[in-house]
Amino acid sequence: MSSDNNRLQLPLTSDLIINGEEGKATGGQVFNRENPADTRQVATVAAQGSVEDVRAAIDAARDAFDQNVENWIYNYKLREQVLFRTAQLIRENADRLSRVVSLEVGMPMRQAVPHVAAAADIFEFYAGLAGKLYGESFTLPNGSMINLVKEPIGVVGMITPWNFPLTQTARKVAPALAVGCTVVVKPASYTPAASYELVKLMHQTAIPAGVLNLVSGPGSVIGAEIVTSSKVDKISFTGETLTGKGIAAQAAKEVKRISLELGGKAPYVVFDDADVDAASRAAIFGMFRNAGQACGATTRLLVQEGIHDRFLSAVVDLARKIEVGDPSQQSTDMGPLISSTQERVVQEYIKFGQDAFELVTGGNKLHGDVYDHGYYVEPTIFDHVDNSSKLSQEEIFGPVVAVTTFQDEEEAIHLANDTDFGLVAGVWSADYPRAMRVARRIRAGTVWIWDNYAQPVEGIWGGYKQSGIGRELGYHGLDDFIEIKQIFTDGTGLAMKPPYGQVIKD
């Protein structure tokens, strides 16, 4: 490996941050997350936190939540501030952030630092939303007025993936600090270290001791705290469409708030009249960024005949120059993926698609080199795919993609919405009526036309059918963690109001 990772002084070490404060877990006990792209190193060594420990950084999140510590829930400008130092100290240690996310996650550097870039965008944007989160008034005409206040929802317990644990993180974090959320998150056991650097910065800003704690540890005990626990209001998950169905179903029993991002099988339709060159080159990124390894990936391409050959050699062409390798090389184009589990469980998709489809490139594990100690497969399509097969429905999160083909626009429309997710989608044609037809009936949170994989943070991010509840980024991302309650006052002066009348006799 290169002796870039060196600079980070390895293994790295993670920490639980409760009510302020850095420590090991209450049991001494540690878990080690192993650089998947050299497994013979260590990566991180982080504190395994125990039910105990989950339950103080609740506990410290309901005081500083009931307690108002430090005025959190009015002081919209002390909000501001942390929010907006955050951004500063994110892009004042973008290099470190960067190397630890390439390093735990495999991801390239020409991948991580961008990834860097937009969490501190997004925490800078939500610290310009802090003081702006307008209520409504009006007066009914007996006098009587309606106010419509906005109040944070209370405790938040977050669950954040590790593909993009910056951003995912900061998606959920800034906004529910935006309104004045308390905050107890579980990061995935394969970044720890990226959650726990973050968190950390952010207790260098002004931000008061137990808004916003952090628990690693496994998901059966420490996720399963939070989701069960009385003393938190609201659960905001980004995973595995499994696992969310289980958090949905243990949250009714109390009708307790959720937000759920969750999987996506996202398809790509290209009209015989799409610019070729364009269509590739944003097909390739979305389908091969971080390995394949996202919810929004471009898993699915929809072809129309007319074109198919000359698309599908463009994509072929430009995916076999694609250069897997060592993530903290700037010329590497694709890491490994994340664990032996999902090497394994791509491997067995490859399989099936060799078996019953067309192999048109790639579908091999990597060997010599750098690859022996890694978890590398190469990028790899398959032609003419069944879109009812499992190659077609369901979430390989790996870099596999199926091409099937269509004839005509009612055609591509069946095919897209043929499945049970509904993420994100993009449309190739250079006739933009139809364009804007086709996403308009395509069931999906984010349509993308003449491009892929674009996540401003004024927009917006979240999906239709089994890809998940609420809206990440944005303007909308901030009602997933906002209560509006309505004050009503009494305009007449009356003792005896009128509606008084049908259970008292004047």
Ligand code: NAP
Contents of the next structure:
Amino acid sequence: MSSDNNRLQLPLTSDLIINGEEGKATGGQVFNRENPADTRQVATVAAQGSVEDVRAAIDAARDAFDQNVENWIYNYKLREQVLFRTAQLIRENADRLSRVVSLEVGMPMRQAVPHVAAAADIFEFYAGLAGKLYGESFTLPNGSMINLVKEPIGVVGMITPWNFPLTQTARKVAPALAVGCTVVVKPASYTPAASYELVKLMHQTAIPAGVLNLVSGPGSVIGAEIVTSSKVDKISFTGETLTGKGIAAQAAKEVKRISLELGGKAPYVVFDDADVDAASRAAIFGMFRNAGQACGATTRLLVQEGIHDRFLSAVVDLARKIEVGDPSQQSTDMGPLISSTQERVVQEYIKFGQDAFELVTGGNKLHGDVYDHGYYVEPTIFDHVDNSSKLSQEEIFGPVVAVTTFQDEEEAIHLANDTDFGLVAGVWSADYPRAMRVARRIRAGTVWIWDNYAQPVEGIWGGYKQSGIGRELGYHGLDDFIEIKQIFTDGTGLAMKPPYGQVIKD
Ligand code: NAP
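Starting from the form predicted alone above, please write out the structure of the form predicted in complex with the named molecule.
Next comes the full complex, this chain leading.
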């Protein structure tokens, strides 16, 4: 395969980072991550942490927090410096980081480069907030004072997915560190090096030992230990809804705080008066970025009857021009799927769609040249799909899209909301009051009008319904990592205060 991956000297290695020290797993166990674009290559040889390793990481984070290492909890200047320097280091190392992400995820370089830049933006944004965690103060009529102070929640266990490994990690690590938490990261096993390279870079800053730890290894072992450990105060999880439900059930046993960023099945509502050129381009971006392996991917095109033919033909024309291939090449628009399992799952959905609905474009696994050694599937669109079918209800996590027509606004809203998920949605209409009305009634954490998959760090990200609990990004992204404490100070100076009379007679 002609590839630029040789600039990375494969295989990459990724180790554990515990209490400021890099090291191999206890017992020296490793696992291999293949290159999904060319499975003859091993992309990464990663340390496979043990229960002992993750316990050591949790202990390091616990000690760093409980002992307030280097005044971490109160020294917002230090936290600000660490986060700003991280943003700088990400930018200085952007070429390498983009290649690592592209290699492990199979993400085209034209997507990996902005992905890395977005991670730097996130660190910069939260660096700016580290010194702005203002509390509130209130004086009661009797002179007593209430101070509400924001405190870090404590030790945070972060369990991350593979599809956007740097931004997913950044969205958790940056706000958690900004408020003074300490952290153990468990990266997805498909992308160990991406997270490792980020955490390693962060150890070139002034970050105190123990504040940020990383342990790779199986979710069922490392992730499970983080979730069950009584030394971890909070779990911040991004991944499949099913995995999230299991984590939530476990965390509930200790009333452990959780935030969950889970799956999606985004509707994209196109009214008759929509700008077809703009709406079709935006749709394609949401449908096939990262081969549709995105929680917010556009997966259900809900199209009003009058525009159906024109809109679908514009979308199909664009879909057919997508160049599927080696993600390391600048010309590639869509890379492979993440794994053989995912390829099989996607093909099963395609088979189901072919039997039940009308295949408009795609539907095939690609063969020949680069395709024979990777998980390459064509951009695929089905028309006249029944919204209650599994093609429209289940998260496929691949380049497969269902088109369903509607007659009027009420039906569009009904179809958009007729799903267990509620992460994101899109609305296209030239009639702004209508677009706004529909946006307000769709039950999703983000609704885009006249755009798709815009994720400014200043905004928020998070789901309604089974798409999750909590919000990442923006100012609200801090809330997931904060406890609010009330400190009440008497202002009366009375030894016998009026309420005490309820218990004391004199
Ligand atoms: P996943 O299979 O649920 O895995 C996510 C993480 O959980 C991985 O690190 C995994 O480790 C770990 N894990 C697995 N089983 C676990 C267990 N029993 N206890 C603790 N941790 C466990 O999800 P994925 O395939 O990586 O990611 C794709 C999913 O993430 C999709 O559903 C997508 O919609 C969702 N997602 C949501 C958002 C959002 O913001 N809402 C963003 C991105 C992705 P291993 O890798 O070792 O299995």
